[in-house]
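In structure tokens, one chain follows: the form predicted alone.
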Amino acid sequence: MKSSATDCLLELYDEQHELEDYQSGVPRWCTGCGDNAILTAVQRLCRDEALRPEKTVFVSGIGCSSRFPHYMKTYGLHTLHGRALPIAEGVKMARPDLTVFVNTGDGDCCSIGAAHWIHAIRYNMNLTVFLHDNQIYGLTKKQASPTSPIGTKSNTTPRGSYLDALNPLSVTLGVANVSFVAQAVDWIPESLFEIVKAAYHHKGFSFVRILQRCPEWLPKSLDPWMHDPDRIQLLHHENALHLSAGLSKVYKNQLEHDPLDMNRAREIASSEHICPVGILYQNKDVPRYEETRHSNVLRTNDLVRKGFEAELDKYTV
């Protein structure tokens, strides 16, 4: 690929951000509201990763989520509901040269945009994807999502909720060509950093489910899991993360697994008493879709016009 001159210079010395680099906006979630914590997470990857705003992306959907690119000092599109990942893969497959982020919700990814989002992981394009999972539309005012308990009363099932949870982490690990999967919550500030960290370095389309706490619709729906740390199992291994002595000392239940054994992925992320956080599976050798098509190539403009130039020539008047 070739470099711009303005590209050479910049890489002749260290490029450093603040944080403040990357914050844009006050945002406008509700008080504890979990998306708050990943927004702080993702911040701080940018600034300890040197990230330059603007070779930096986030594409996002509709929802609470969605408002993610606004609070961001980077490049940003707030796109159309359960359309961000197929976007996502027109920026990335036109300037490969980005770093794109997606952010998307549990109705935005999982409902909507569900064929998009299982696409998206046959593609294996280099994307870094965060679904933030409060289990509930929030936004549009309290509705059940796919990813709602059963039983849960909302605007739409005032009832009650007749069907079982979409498990986000299952459907991912069921699709072909998957490369990376991991699990973390937002009141864990430490492993939600190394789990996002991971994410980012990792070459294809990572996907992180999140689930994160909405104090205004669902107050208390992951109460059981924050406030008994024996119901979340820390997941760790010398291939993945390692786990530090003040977050064992606390997260006393702990698995080593290692991220490269499918079937044990599987049954980690369909346990319905244990709430796994960590890398369930990870692939480094999965083909990414634009490497396949040779988007490694920068469309300048010469090489646009050729391409325009090309077709038009087919035809005559």
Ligand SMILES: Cc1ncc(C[n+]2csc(CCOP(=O)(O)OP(=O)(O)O)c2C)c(N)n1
Contents of the next structure:
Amino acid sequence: MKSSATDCLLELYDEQHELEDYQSGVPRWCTGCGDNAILTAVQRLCRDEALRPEKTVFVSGIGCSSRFPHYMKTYGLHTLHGRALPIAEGVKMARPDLTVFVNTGDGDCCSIGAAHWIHAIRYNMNLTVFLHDNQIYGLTKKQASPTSPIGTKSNTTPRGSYLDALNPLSVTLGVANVSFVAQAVDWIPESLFEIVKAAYHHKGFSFVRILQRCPEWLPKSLDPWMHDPDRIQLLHHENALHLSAGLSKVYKNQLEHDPLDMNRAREIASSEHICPVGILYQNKDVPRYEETRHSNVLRTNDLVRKGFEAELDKYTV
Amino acid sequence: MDSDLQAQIAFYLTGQRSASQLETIAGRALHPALFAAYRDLTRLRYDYPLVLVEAHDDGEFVAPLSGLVDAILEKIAKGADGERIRKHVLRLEQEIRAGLAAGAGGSFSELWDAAAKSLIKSDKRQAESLSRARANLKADGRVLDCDAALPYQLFGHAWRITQLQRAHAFSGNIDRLVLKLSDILKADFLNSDAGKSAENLRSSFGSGPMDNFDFAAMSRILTKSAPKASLTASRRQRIEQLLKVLQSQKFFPAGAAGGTPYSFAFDSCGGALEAYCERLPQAIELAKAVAIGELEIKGEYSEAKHEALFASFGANGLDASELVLFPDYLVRINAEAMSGAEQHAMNEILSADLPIKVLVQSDDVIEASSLPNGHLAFALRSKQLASMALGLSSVFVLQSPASSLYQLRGQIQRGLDFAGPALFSIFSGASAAGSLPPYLISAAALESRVFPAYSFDPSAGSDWASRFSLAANPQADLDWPLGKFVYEDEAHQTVAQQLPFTLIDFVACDPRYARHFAMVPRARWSDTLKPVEQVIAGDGRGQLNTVPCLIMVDGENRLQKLIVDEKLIREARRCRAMWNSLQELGGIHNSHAERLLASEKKSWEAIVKAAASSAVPVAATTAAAPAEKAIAAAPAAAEAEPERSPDEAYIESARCSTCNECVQLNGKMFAYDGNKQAYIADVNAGTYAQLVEAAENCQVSIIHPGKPRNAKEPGLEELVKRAEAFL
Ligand SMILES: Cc1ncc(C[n+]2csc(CCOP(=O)(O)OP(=O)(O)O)c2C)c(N)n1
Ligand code: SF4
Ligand SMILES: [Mg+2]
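Having seen the form predicted alone, could you now give me the structure of the form predicted together with the named molecule?
The complete assembly is shown below, putting the previous chain first.
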């Protein structure tokens, strides 16, 4: 390909950042909270990918996990409970040039925000979504969430919860146009980072469920998985994640899984005793809504005003 | 030798005609035999007249009149009265053609209306058909017949439409840059104290009662809480300057402050070149503004890095990918009127890759040499220009007679879209000599290889095969195209004959060269008259007992035989030689390829022969493919798996997914067959341990290690155990 002098000039811009350049404030999370590990992995990603802070947005709802944008030195929107996804979609629609991440909790996404979650999957916009799943409402001090295991004692379920937990992986895999589903655990930093990175590189709605420990309200609940490496099953494939020697040494339970194999992905998602870690499903060919609906019409002031007026006119009496 | 033959040979050799034995053809209105059917073009439906379409659904800039009429008929000529409508509309088309031939002009709709007016006077039902058809006339534009003005008009039109599209894209881009750059200034204002003043806040809230709203308080809050960053003076100045350049550009219409845009159509290469040079600084400034603008709106402009680099932007001119933003220049000139200076300017344009499209039109392709007794030159000047441009290899070249322009519309468009110079060399056929219409003359120039059509598109690939095309020439693999000529002989028997169309036929259409032909009176026809193509095909004079003879048809539709002088035979041979070298460029009878093929064939035959004499038979499929190297006889996977003993090591080759595991483990023991599926090539080339390991590694578990062959291999006990799963 012939590249012109202009092309070279246009590509001249490249800035290097340090991890610290993405850090903002001191997280208010409890010591030992799994959210810290997620934050570190995401900051590493920003640095390694040289994401421009002014071109990067973190959008969240409400919850401990939703405080995430405050700790990133990028743009951020700490929005309403359950509404992170629609707002992130709006940002992406208006500014497809921005890199948009979403941080949401199991209450935020799977409870109050469940409807938005379903539709966001179907729209398949290019967003990277981290579901911080601590299986509890943390910020409001221990109420059962949809992902709390049956029998979880909490302020709202003092005798233990009565329902089986909702499985965010199976739900996501069941929605039309799903294009990327992965699971990570906060206690294996290397694989968490690799999964976050793969999710970022996927063009489409990348949904990463991260099992996140809440030592404050459910201190022991994830221990059986954390302490028994054989209960972690690392998914790998030539088209997905490759396992390093170090990781393989510790985690011997490994499964080669083709991320295009939806049936297998659903089976893996519903494992109970074993916790699969890696990419369950990835299909790069699903169309992205912001591209399908892209318009070349310039948003001039005039156009925006006319649009507003047309909308408001609908309500004039 | 009888005296007839003597007279004929004398004419052949000297061009001197003995009046008693041979007749002149001057004033005879003879036609080439193959043209007999095309005498009245206005009664035929063919490519011409052409409509220069202004805006068409399928995006084409030109359509044949008959094609547009057919499209209308396809929509409306259906059902019970379909045939009637068809008849009426075709009658109207006929009327339009006749009108054009008589000198009428205008757009398709205008000509339609004028023709309809005279037709419907007589017939009410016709009026009804025509008005239904008229309602479906969707594509409109000027209608042109094939004449001297056509190439000029057609290329002007196609170029204009192309530039309009480019202008549209360009102004969309400029508008976007202007909006985004203005947004930067606007955001800066809103962020400033003035922007956050109570007064500005109030005015931004629109109309309506706002008395209960304290804008001063709002202003205080906003001023305190928002960050104080603002644009640096140099960035502001840079953005303002960019806006000025973008808004005052004169390369495309719609620069609001820019006034009348430049004109890009020229009548001389010199003029275009001068304008190009004069405007270059502004073009560089604009290209630079676009580039900096892009950086600015992405927030990527860094003074430290970019300032110095942009200061020298365009010092070496602009390259093709930068120039595609801008309109292309169009130069339309006539080959016959080209001066030396003009030619020089053209060379400069073409060799410097300037974005200039040059149309060189020739009206007459036969030029008598200025040397006494010299050659007749056939379109030498324009053909030379085109081959010079071919030699530069970065110029888009299209050579074509006018008759093929519709067929080559895609190539024309590609040439106009090409990022760089293009040369269109077109023969109009409007030579003012003779009675044939320009369309037929230009078609004859193509048929006779006097003016072959070809295109060379440097953007189509890196080799001649992808760049060069002779596809528009009839029967391009032959020296001369053949046509069927049918006539009735003296005994009223129908005779059908394949006749070639050669340069001689072409020259015979031109009364200016009548002296090269002599008509043989019917009474003197004899076997001494040998078809011209046979004479051309020989290389010298041969034995002088025959003379070359051409068949033509006269005004009364009678067949006539003409003898031709040797000078024309020589010209025909030259013409064929030039055509042959074009053929080679186009990959037809390419001498290098043919030599290579011959030598490959020879070595292949040797292999087959050797194989036949040895015991191993060559499979039928390999023998049938001389171009491919014989494939080593590997076990064919498609064959049914034979019964295997569990003691034997083997692979279920048909199920192999080519995962490379086993061949990487031991490339001698395991190999791929012709279908790239694995088999055990040599079971002794590795250990039993490797066999077992391969079985374990195999993704689809199709490797069966069998029993160990070497009882001394260590660890056999354990290996046999592992192998059990794969027996
Ligand atoms: C509309 C609304 N309803 C309820 C609340 C109260 N509320 C705040 S956080 C939260 C649950 C958060 O749980 P989760 O999303 O799992 O986040 P975590 O704190 O566990 O990270 C609730 C119910 C609210 N802020 N807004
Ligand atoms: S309450 Fe739980 S989720 Fe919230 S910060 Fe503390 S440990 Fe983390
Ligand atoms: Mg939670």
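Under this definition, the rigid core comprises the largest set of C-alpha atoms superposing within 1.5 Å between the forms. Note that the structure is a prediction, hence the values are computed from the model and not measured. Numbering follows the first chain given and starts at 1.
Core-superposed comparison between the two forms: the C-alpha position of residue 25 differs by less than 2 Å.
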